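So this first bit is one chain, no partners, the form predicted alone, shown in structure tokens.
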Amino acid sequence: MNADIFLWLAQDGVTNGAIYALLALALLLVFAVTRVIFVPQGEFITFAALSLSMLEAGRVPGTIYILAIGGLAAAAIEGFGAARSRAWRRLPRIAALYVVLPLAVALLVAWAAPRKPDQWLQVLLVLAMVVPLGPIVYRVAYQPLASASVLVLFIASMAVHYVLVGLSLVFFGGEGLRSSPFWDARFKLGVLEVSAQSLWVLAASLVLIVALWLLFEHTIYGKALRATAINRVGARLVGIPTALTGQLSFLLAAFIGAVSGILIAPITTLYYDTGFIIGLKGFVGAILGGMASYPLAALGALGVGLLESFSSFWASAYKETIVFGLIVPVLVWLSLRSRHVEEEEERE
């Protein structure tokens, strides 16, 4: 390996690591607030990337059906709970959030898709379809199990993952799709030729990381998320609704996943199940950060991107094994240095 190859591999690793860093932050946020190891995080990437590609082709993406079905399921659960408690005043709000809004987005996308709107309008339509799926998934699959153990929540995550992957196969098919780049320019930096799309990935990742920091430090909702992450029982006792913080954490996870999918859609061909592997690499980054620190999770994810890039050069057939095998010694080390305590059973 010479210096030129080293720089090329480093560039590729940093670009991939920026995406993994976003996913690591989303996974860590969801776990800290809800104790959910959010396996389906990668599905938001798939939905966003494939939806953008289909909109560019003038086709109606299947995401609208997932959104409409999920909204109806969440409305049924919320409506049943409101009827049992005789909280009839909640019904209009439930109908607006889980029925009217998803159907309005679905109809708007179905109308706009054949007309092939401008690329930035397509991006907004993709965000409008994918981001609401986060709170919907939380309401349907996780909120009823909020007081369950981490193991039960993990099993639920695996079930949600398989359901979403199955729906992705049904509505998107097995063919791979790729969208056009936002900017075709290329820049020469010595021996490197940097694409504008790679710069978009890095810039968007930095902007999102700074935005998350501002959210946690300077907004009431961010402070509520931090309080819930530190002590769920204490947060509930001082009046912070843990159901709301759970939905907000899933909303942010869906937004980060959607943005990640939009960013990588022009870089690589994605299939209905590609997001799972990408999400797992973000999870490896979060593990390297100890599942406790956002900066360490971002650095760990960046390390995963670099390791993957250089592994593809030295041992391309084993690069996935090397990346995922990295968590074994880390987990052993974390297990040896941590104090094991019995998990407190909570009731929402």
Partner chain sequence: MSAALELEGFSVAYGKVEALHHASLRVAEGAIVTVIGPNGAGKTTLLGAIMGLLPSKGRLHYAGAALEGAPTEERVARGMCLVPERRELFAELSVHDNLLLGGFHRRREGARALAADMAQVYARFPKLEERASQLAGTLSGGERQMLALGRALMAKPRLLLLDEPSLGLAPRIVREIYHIIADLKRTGVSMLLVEQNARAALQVADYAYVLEVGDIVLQGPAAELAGHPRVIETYLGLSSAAPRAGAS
Given for the second form:
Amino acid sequence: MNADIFLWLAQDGVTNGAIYALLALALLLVFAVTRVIFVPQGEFITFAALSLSMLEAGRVPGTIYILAIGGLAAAAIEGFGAARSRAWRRLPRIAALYVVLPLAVALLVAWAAPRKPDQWLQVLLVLAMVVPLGPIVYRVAYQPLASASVLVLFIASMAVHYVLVGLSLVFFGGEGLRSSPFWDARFKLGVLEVSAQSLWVLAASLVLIVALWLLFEHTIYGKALRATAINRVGARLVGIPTALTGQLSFLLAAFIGAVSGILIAPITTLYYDTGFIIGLKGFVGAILGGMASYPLAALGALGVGLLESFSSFWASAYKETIVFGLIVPVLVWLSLRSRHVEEEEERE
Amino acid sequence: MSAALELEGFSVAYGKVEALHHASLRVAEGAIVTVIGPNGAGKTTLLGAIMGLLPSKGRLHYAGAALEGAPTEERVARGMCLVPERRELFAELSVHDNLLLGGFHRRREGARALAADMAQVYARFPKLEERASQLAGTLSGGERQMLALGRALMAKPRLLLLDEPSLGLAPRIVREIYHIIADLKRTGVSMLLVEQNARAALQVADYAYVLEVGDIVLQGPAAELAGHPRVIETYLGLSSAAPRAGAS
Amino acid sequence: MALFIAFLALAPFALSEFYVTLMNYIGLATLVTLGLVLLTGVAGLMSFGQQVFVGFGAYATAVLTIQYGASPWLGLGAGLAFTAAAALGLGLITVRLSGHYLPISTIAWGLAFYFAFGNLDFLGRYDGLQGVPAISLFGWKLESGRGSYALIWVATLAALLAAHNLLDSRSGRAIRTLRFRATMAESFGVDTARLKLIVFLYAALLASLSGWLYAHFLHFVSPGAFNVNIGIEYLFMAVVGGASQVWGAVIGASLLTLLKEWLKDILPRFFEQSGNYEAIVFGLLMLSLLHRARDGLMPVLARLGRAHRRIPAKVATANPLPRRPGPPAGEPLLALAGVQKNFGGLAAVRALSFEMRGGAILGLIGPNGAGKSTVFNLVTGVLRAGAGEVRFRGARIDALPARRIARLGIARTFQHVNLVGGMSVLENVALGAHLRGAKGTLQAMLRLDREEERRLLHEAARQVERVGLAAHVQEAAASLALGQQRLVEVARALAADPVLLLLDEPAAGLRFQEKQALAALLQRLRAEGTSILLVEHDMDFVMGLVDRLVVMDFGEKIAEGLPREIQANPLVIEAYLGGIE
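Target state, the form predicted in complex with its partner chain; input state, the form predicted alone:
Shown next: the complete complex, the earlier chain at its head.
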């Protein structure tokens, strides 16, 4: 391997690693606040990336149907609950949030798609379609399980993953899509040729990470999220509604998933189920960071990106095996480090 | 006098085991009511259920409104507030942020109102102001209890539930805490106080209940109960053989 | 049950080849699911990676029989051996980690091995391996679906029976503590990490066996059969069926296998587009199941234990277990010297020293939060002291793990009742006698443990009677009142035949007469030579019972002496009464 190839691989690794880092942060956030191991995060990546490619081709993305179906399901659950407690005054709000809003977005996209809007508008439309799916998924699948154990929530995650991948195949079909880059230019940086798309990915990741930091350090909602993650009972006692923090964390996760999908769409060809594997690489990163520390998780995710990039050079067929096999030595290390593992004994 | 809190036939069960059976209890507006009893009698369970942390059966009226089944956040928004036995602070947030979050349900009142209350809390607990930027997890036991109380005050409660406020505290700090409780009473806050330290509780309270194995076995004005032989034997004296050491 | 076996016996003669094949798939899935029921439902370890072990079993035999012409039986042995080695390796790493690491890592290694299977040349890459021979048994070649049927279902039934036997045994009781009560189990001498590993290994071997049967039944192995989705579906099967018991594995595997077949058949008629509709249905089915079993399906799965309780109403009499010789009265028994324990920056126990002698009851009292329970945890090895020494009969025990300390004859109760709610009172108490039996998991599966089992249960019944709960012996522990549950804790500690008994607030929640009965029991125990360290708040109870008292406040010993000395000690009065003026 010469220096050029090395640098090229490193660039590739850092670019993917930055996306994995975003995902790792979202996964940690959701886990800390809701104790949900959010496997279906990957599906948001798929939805966003495939929607972007379809909008580019002037086609109406299937995401609008998923959004509409999800919205109606959430409205049905909320509406049923309101009817049972005779809280009729809640109905208009439920209708606005879960029926009118998703349908409006769906119609807007259906109207706009054939007109091939500007790339920036496409991105906004994709966000408008995918981000609301976060709270909707939380409302439909997880909120009824808010008090369940981590393992039950994990099974729920696998069930949601199954449903979303199933829907993904129905509405996107089996073909692989890749969108065109935002910026086609390439720069010479010394010996290294940098693609503008890579710079985009890095810049967007950095901006998002800083934005998240500001949110958590300087807004009361961000602090409420952290407080919930630190002490759930304490959070309830100061009046932080757990449903709100759950929806908020899923909103952020969906947003991060959607942004990751938009960033990765021009780099990789995605199929209806690719997001699962991308999301899991974020998980491997988070585990490298011990499932607790945000900076360590981000570093771990960068490491995953680099490992993947270099192993695709040395043993491309075994790239995935190596990346996912990486988890074994990490677990050995974690296992040696933890003396006593009763800290999280489930409650009966 | 109207009631701040009224429970009737109030039961709490863990699985099949009932930890509290058909309790009836009343806190008059502006009064301090104490529930005393041995460990495992169901006192903490009672407070948790009043806050909606545990599912309960029976009637719960707060300031005239039926709140059975209401989520905890609604109870907090209506002015109920619990200082739990385990304090339940946000250990990895600063003292300042802990207090700020105490006013979470008042976030729409604006930063100025909260800042004014924060200043009041700091005036009451100068120790907390010194440590404002320290993480809550680094505080000592007494400081934690002050932070827990301070956080509760930020919520501007109308009914304050206190679970073992003297637990694990040195006598000097216990005295301080009880001064604050008496002070709060003067501002019109109603209180439900759960204590092992029966003597202290009976001294500040207007009315008292004795809880044993999930049942209310005795009740009456606090001063009367303090003289009841059963209370003296079990909770106040170290059995009948002990000398009646008064609070010095 | 008998109906089920009759159905199995008649099925190959009555059903068409298509349905026999379907039955074979159900049997294969049942084997894997059964492992998951034990692993997830009973022991609380969740795996989405069982298909990897199925793959090991299948590929091992395929490679050996096709490429080396070896006998399928050699393939079975090799597959099991390879699986065992891999499962031991993976298990050693993961079972010690907390709950959520295992499922995530199982998904990760599921993906890793799926891509490995698909890329290794000698495994035929994504095309797989064709032409796995049929199994020969006593000269019969099990060629058709009907041929494999008998073998598959005999193996499945044997595995079900073994699992059933296992849960109803000494090891089984210990396994059933793993999910919620591992700390408690360690305090009674159970090596929980080793047990978790055994369950993990058993589940992996069942999966591997299923893989071997699969390869010889289909004559073909390819990576598609071992992808992550299959692993997820196995877990779904365990969840769906797990509600009842070990036999729930059959129910779950049958339901989902049939449902999948039916959906594949019927859904394309409604939808023109091709799509993985059954995945959507499966997912929604799981979600609604989770939602309806409101507190999660884990308690539902845990009912495995409850439904399983079929001990005869009367416990058979048996030879009593041998007793441990106690130390002579007055011998130094327990000594703490300068013991220190900090939590974060707070000192829970500070430079604590005291001694107790054999045949005595020592009371440890002090206000709430004084550090009494921490002392218990330090003595029993649940916590490790930061400094200082703990000696038991002269030997240091402060560095020993809880289960080693239990071996020395120290038994305890817990302040927060620590019973397995779904097990009967009798089984809970029998757990206390864990160290007085020796039969392991294999002997339990083969029912070679019955004599010892009778003796253990007999001993447990004796202790239940002693604490006055004979009427409740077969009831689920969770259905007793809190005070009675504390008595079950006492009985469990007694079943360990302790030299030193540590009781943490045994009288809390008891009514007056129950307290008197308990006091009488403790006095009898003392007379028999058992020493007792007692934490209790009810002063009437304590003062009438103990020989000496140690008083703690803020983690420090503030007084020590005879009850009447303590009652007159001004420091003690100040600590207890505080006073506010």
